[in-house]
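Here you get one chain, nothing else, as structure tokens; it is the form predicted alone.
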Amino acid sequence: MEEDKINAQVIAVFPNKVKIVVDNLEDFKVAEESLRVGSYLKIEDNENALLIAVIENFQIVVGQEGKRDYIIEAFPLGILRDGKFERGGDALAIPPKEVKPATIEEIKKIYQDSVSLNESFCFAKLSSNKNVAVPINGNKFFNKHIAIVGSTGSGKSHTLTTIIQKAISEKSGSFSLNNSHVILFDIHSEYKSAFPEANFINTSNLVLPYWLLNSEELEEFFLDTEANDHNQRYIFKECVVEDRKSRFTGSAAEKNNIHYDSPLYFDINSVLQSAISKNTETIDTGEVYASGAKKGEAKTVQGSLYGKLTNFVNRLENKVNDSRLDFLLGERVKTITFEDTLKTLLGYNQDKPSNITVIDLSGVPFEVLSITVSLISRLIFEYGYFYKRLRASRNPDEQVNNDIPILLVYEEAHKYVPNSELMKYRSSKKSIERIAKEGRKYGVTLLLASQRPSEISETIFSQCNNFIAMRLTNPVDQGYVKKLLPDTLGSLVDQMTSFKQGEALIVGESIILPSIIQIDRCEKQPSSNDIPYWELWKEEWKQLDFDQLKIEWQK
């Protein structure tokens, strides 16, 4: 395109809008590119800064003499100055001197030059032009918390799958297994098909020892925390600590340091028997009955807790006898070690190490879902903390806190960390909020995926530095996400309601420009595809094996 054909002028610059007047749209266009809503413009100033803007709309203005001018309104994504990107358009020196459509090659170069090759991580293309790959900074993406939000059917599960599949497959050498470590909480049993080689854990092989629960988790699990019964709390704590000490084989000094939160084995059945004993305790007064039917028998009085622990005992008995809770209370938890528990969660199986651990929570009873997620999350956080301490003790000059960093992925995150103060969510909220606030420095980060972002704890969501916002149709969720995203995004955020499947707005420290992208298709898909109701209903009547269904139901 020749210089004399550039017939556009900037007539107004705002922080969130640039107005341009063009007298001949055909001359303004780049020959090989089409000009439309979503096309990119580049605007230069006298200080060699380059403003990149996206066309939002245009109008035709007819003058008194019938001359037509075109008014283009563009949203400023940011300014490139000396190779560095600044968000917003208000730093542009006035007056801007030149406006041109940006060619595809120029847009490609902006993205490619924004990140070095060894830090580049790519899982999407530019939505307006699928020939433009959109690389992001992999370090800044994974070492900060990530949020993926979108309504049902927007493509969240496929996006999550694509990101993880690409992360665990990329290598900096010729080895077979890279050093990525991902733990995925799968609440709907969707991801086994997407990660067939994963370390797959469900209630049939999950072993989470109850004795690894901390004091708050123990009380939430075993006690009626809403009853505010101090007797049951005191007795439970006393019995747990005493049983731990009785089984400890170390020195006397170490035994004295055992406390309620010590991650040491105790027998829940012994605690139950102690509670039953105190609930039925009678005390010999030292006297005997002198007459009557009880003549000669010892006189007794009821213990101070007689009959006061009945609800506690019943609750404890129900837990111990509930076969659904075998993964927490069964025989296997008595023999598994702390190290084996951690190895299983981190994918360090002797026969087959794995980059990704998929924890299928679909079989976990809802009343212990929070406890289960809390325990696993807390163990991984504490792994990061103590591993950092270990590395520092070996080398005080160590700069990398954790050379085996972990990504925790919470699918349907609003189920574990809702914006609610109910006691049943307290444990998981506390564990995950702690990771959100402190996990990064210990090499433990979060990826939260949710169709209801407005229902997620704001403490956790506000800590996310990278957002992938897909189609959102609920006005409450739209408003909540807009509040969390930078104000400078303008109408880009408004487009979320009309995104196609797999289309998303990506914003954050990891990407040079806020961009509307199309996520690449995943290699193997999760089993979250829509059921073709109408096609299935038109088929011949299918028989249902109720006997096998019952067996599966009652496993």
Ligand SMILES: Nc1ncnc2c1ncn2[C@@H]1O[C@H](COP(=O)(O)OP(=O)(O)OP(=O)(O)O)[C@@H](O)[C@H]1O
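Please read all numbers here as calculations on a predicted model, not as lab measurements. Positions refer to the first chain, counted from 1. Heads up, when I say rigid core I mean the largest set of C-alphas that superpose within 1.5 Å between the two forms. What changes on going to the form predicted in complex with this ligand:
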Second form
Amino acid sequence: MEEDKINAQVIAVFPNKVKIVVDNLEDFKVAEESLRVGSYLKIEDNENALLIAVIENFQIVVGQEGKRDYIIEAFPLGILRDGKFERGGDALAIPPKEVKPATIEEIKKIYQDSVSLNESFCFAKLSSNKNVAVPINGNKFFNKHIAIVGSTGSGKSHTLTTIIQKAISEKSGSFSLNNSHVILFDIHSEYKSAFPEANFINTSNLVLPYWLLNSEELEEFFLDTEANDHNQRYIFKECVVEDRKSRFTGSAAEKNNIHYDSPLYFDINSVLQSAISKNTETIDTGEVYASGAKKGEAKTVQGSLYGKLTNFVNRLENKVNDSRLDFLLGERVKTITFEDTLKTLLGYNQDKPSNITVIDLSGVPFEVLSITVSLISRLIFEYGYFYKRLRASRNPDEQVNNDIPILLVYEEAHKYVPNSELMKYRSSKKSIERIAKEGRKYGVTLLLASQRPSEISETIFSQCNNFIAMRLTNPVDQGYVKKLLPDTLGSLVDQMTSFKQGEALIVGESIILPSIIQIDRCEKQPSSNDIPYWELWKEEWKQLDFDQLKIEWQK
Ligand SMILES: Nc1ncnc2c1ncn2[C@@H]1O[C@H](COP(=O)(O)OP(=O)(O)OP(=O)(O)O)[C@@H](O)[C@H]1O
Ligand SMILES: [Mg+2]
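Alright, leaving the form predicted alone aside, put up the form predicted in complex with this ligand.
What follows is the whole complex; the chain from before opens it.
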């Protein structure tokens, strides 16, 4: 009978699973290509559609006469019809006609044909076959927010380094500098070695004027917001606005428009002096003491805020005198202009423009980390917003909102945008959440890397469209990531626990099918913080220079 000749048959089709029974595995295999979990199968129907599925498991069934059958379960990735690939497996006409292993050449072609040369961006190979490059659509990838998650040591820092190195080096013409723009927040001083040519900023050359903080950030920085003290808030606001106005040299109408959020210079020392004088104010009553020790002296009463601003004054004095905060409050912030601040952050330095700006935050005191990240992120977002406005006003028909789009990269993102309502995270969370929600329209994209995805704000994660999930061992994080990924991924997601270093599941609009990939090694590596404990401990006792240590500590 005709059917007896068929070596492999589809015996069940589910939306997320295809079952196949194979008589003879040797005849089924493609010559020279091994068949294993992760290999691809193609299943044809009578309408010229080809379902591509990836093998999830094998079973051997021994029949009554000792005959062995092989049951293969595979996960349907999508349908190839007239050379075009559609995701999902439900469009296959039943019953399927034929099943065969897909050849490497066929898989290569699916990936290659999935994206035009112009849009193709490639930083990885297929994990099950390193000869298959996996290109993604670079426009779609950078246009939507990107999340890289994985346990410590899974390869996140290397992955984002590979991505950025490739992104800033590709050119569509013969010029020395391309138009890529990346700003990376480096919390552990890891990236100088990976990007030696970067516009490198740390607390010694960072100038981030306090007067660019918006009202909310100003209050968080200078006031004790938990105390909810109306006096200090009122006085502070009044002094800031007044000081700004007093220094303004433009027209009266413009001056009238100056408000608490205007990005204009004011002198924090003047604000402090005003607060001190209000806190110690006495008012002359016009009367004179008639007798006693003060006879002849003017009678005074305490001002309405006398003694009520002591905490505020102390807090402000502490801030102004804290040399660790020089990058926000020191001498340089008085002279730097708004444009120069923006130029430095965007890598538009006159002598050496740069595609990537690495902002080393390791020297930023923890209590101002959130404010620092918030201010920089907000400035970048507002750059996108105002640049779009400028472009639209120059040309009402403009189709591209921003021809200088930016990628903002946050390492250890759970530190700036945690799933927590705590005050100390409020400002950075707010700024970054705003970019997550609105950044796409203005050409500002986020790349967030984190080893604790379950601790990241859900608002932010739910806006990510490109996921690179590396080895993830913590069950809470795994569960969280699974929830965020499309539920059609089947067992691909479960493999996350056993990924090797640099291996990842990539999912999103930018890739033709969800794929398990091996990220290419980066050219120059980020500096690993691993300390060779064992070797160091075996060396001779080392002297520690306590005097120098003290000087460093107290700088
Ligand atoms: N694509 C890759 N191929 C092979 N090895 C890799 C790859 N990416 C990273 N590794 C190796 O994995 C190790 C850890 O990488 P990496 O520092 O990027 O991890 P991480 O996820 O950022 O960790 P942490 O969360 O602690 O910062 C490094 O020693 C690196 O050499
Ligand atoms: Mg890392």
